[in-house]
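What follows is a single chain, given as structure tokens, in the form predicted alone.
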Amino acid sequence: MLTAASDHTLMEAVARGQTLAFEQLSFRHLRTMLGVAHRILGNAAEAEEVVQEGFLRLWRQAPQWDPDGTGSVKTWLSRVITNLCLDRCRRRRDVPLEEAGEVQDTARDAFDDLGLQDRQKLVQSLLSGLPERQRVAVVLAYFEEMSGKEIAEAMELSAGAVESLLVRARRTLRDRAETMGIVWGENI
């Protein structure tokens, strides 16, 4: 019965303390939120921590959920996860250079020669070079396939600001890929 319930109905049940409803919401959105967090942070362990915190906030905020005044649960969770990731990224900046570790060179002669894991590392490397807000917009648009309106809600921006972020991000990604010998549009 819970599997057919809408997210709003499940949130009402979570507000009443029904753990099965929370489990169903978690099942529906966990993989997506882990993907968002991992692509923004570039670290699976940190992504899991952030998503756990996001779902804890969902549990705590359920009694205040207003299905008429709030967007979708997915959009709300995306906004929470994105903000938690950005907070974590900002804290990372204070790491002394000696503790930062080695940077791996992911450049290859041809994108087609790369295995799946190498491609994923390359994409993560390209994404990690973007400013935070551009990276979040790209992840939500191209990996989570959210609409411009959903991204605007999740990032608390206007639709025009989201489009501007995406235009600048695509330009930066194309330039970085070309410096690595990857022709944008042919190999990617």
Given for the second form:
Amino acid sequence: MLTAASDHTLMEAVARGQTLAFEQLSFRHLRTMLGVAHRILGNAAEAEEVVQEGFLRLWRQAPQWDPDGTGSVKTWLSRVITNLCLDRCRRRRDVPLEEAGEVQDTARDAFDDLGLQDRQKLVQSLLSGLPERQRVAVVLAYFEEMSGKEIAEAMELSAGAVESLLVRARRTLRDRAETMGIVWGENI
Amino acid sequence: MRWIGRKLTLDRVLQGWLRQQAAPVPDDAVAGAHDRLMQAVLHTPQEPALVPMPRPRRPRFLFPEPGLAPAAALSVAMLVFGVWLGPMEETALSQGGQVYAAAQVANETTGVVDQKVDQKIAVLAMASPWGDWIDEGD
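Switch over from the form predicted alone to the form predicted together with the partner chain, please.
In what comes next, the whole complex appears, and the chain from above leads the way.
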């Protein structure tokens, strides 16, 4: 019965302190939020900490949940978790690229020979090179396929500002890809 | 239009490429995180629901400061007393069924009465104990 319930219905039950409803709700969004946090932070352990903090906030503040004023559960979680991620990024600005140092030496013609893990590191490296807010916009738009309106709500920006972030992010990604030996149009 | 089309194409290509390369979150990582989250929830109390603030009760006295009430009452009493006392004073200045204002009587006592303006006051002034003095013209 709970699996078919909408997020708002589950939130009403969570507001009454029902842990089963929270279990269902968290299971529904946990993978997505872990992915968002991991791609922004580049670190699985930190991502889980941030996501756990976000979900615990949802649990604590559920009795005050306003379905009309707060928006969807997914947007609320995205906003809280991306803000927590940005806080973490600001605290450790001196370590921008954490795991992808080796992949930067990849030869142009060797890109296709890279294994899956190396490619994943490469993507993470590209993302890590973006400024924080651009990275958040790219993660929400490209990986989570959120609409411009949802991203704007999650990042507390206007739709125009989100589009501007995405334009700059694409340019930065392309430039960084070229410096890493990836040819736009051939490899991508 | 061609530029927009090219931009959209590049956008989709980049999006597809990133999604293709990105590492998915492993199932065991999700399951482990979920277990730990539920353990944490069991030890986390919820915040109480927001209760709308009750409207402040109106004070029993009419004035914001209780000390002002006696002063206001005194002011009202003086106003009422003045309204009541005013006609009595006017009545004392009446004579022969005519009521005269205090200013008119004052003029009368100093003898400065414009006889053309008010003959009755002039007559009254002449009939007063000061009539002779007024009549002398000084």
